[in-house]
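Take a look at this single chain in structure tokens; it is the form predicted alone.
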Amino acid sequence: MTIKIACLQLDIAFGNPNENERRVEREIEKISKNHPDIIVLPELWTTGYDLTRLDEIADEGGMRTKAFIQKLAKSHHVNIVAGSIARKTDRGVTNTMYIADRNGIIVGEYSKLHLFQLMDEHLYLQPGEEMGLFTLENTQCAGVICYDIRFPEWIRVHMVQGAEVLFVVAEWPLPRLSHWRTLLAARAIENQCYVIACNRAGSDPNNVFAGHSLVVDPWGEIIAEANEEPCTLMAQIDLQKVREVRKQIPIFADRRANDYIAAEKNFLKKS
């Protein structure tokens, strides 16, 4: 089974949800002519990292964003992994991803678990509490957000539940571009999955972002990569390759999860 992917590597207007919605709608109109199966947006695409104004510009309950992507998904008959947005909740603001299928139905959501202190996320955001599993095109998928990719144990939790595609949305800064590329390839290799990674382009008052959205195959080979400029990255993935790689090197069958737990308990008893 092959799936055509489109990653929208956007330059995000700082703290301006109205303008960012216009940009997304315009770009989706353009790329829909290429008939992608799944469109992916970057992290915090409605606001950027305008964290100090989240009380004013965050989306109450995510309702506005959900309605927006549901309309686009249904009208263009395309699945949308809608990056993430700042969502107001009863317990504070979360950095939340929504997924809409071709019929405009929300089929998944995930709020970023690991908050990045270097960009002050811990001062303005609350961590998520649930996993990022969802199904698109009859395929088990997982979604995570930016800093999450530095925590392989969190990604593995999703993969042992059968995920074959990992979607990563980000606002990854240019100075750590080499980390971005290396970490994404590592997550693909160790989990024998496709990694679809959509980063933003451009800059804000405090950061220059890396772009370089990537699609990585289950062997860790980069099959498509953008540059630093705003663009749409197109790629096609073949899910049969995931099954072939997992059959050839059966790491999930060979895992010894109970032994890892027992060994850790023994170590803690001795320490």
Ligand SMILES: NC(=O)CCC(=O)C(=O)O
Given for the second form:
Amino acid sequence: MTIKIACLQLDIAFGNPNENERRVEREIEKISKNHPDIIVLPELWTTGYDLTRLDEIADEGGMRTKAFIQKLAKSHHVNIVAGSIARKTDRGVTNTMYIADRNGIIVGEYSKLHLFQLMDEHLYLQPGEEMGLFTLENTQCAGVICYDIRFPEWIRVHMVQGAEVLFVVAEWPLPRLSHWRTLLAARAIENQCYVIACNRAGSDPNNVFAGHSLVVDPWGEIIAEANEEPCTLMAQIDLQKVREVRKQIPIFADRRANDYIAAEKNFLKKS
Ligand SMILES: NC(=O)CCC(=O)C(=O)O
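What would you give as the form predicted together with the ligand, now that the form predicted alone is on the page?
Complete assembly follows, chain above in first position.
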């Protein structure tokens, strides 16, 4: 089964949800003419990293963004992996991804587990508490957010539960572009899955961002990659490739999970 993907590599207006909603609505209107199956947005697309003003600009319970995304998904009959937003909750602000299906139903949500200190997330945000598993187009998917890709064990626990496609939404700065490309290819190879990675373009007062949204196949080949400019990256994935690679090198059958657990318990006992 093939799935047509569109990554919206947006230049995000700093701290301006109204302008960013206008940009996303305009771009999805344009993208929909190519009839993608799934549209992907970047991390914190409503606010950018304007973390000092979250009391004013974060979305209470995600209600505004969920309604906005549900309307777009339903009216364009397209699935949307809606990047992430700053969501106000009763335990503080989380960096939260919502996923809507073609009927405008929210079929998943995930809040970033690993807070990135280099961009002050630990000062303003709360970590997530749940995994990011969901189903789109009858396909088991996982969703993670930016810094999460540096933690292979977090990605792996999603993959052992059946995920075949990993969505990554990000605001990844240009100085670490080589890490972005290498880490994404590594997560695809070690998990024998597609990796669909949507980064932002442009800059904010503290960072120039890398763009370079990309799609990696289960063999680790980058099959589509953007440059640094705002754009929409289109790609087609074929899930049969996941099954072929996993049959050729059966890593999930060859895993020795009990040994890993025993080794970690042994280490923890000693420390
Ligand atoms: N928004 C992020 O989590 C950035 C992560 C990053 O830049 C990294 O190097 O990791």
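Under this definition, the rigid core comprises the largest set of C-alpha atoms superposing within 1.5 Å between the forms. Numbering follows the first chain given and starts at 1. Residues that one form lacks are left out of the comparison. Everything numeric in this text was worked out from a predicted model, so none of it was measured.
When two forms of a protein are overlaid on their rigid core, residues whose CA moves 2 Å or more are considered shifted, and A263 is one of them between these two forms. Here is what shifts between these two forms when you lay the two on the core: just one run of at least 3 residues, every Cα off by 2 Å or more, at 263-271.
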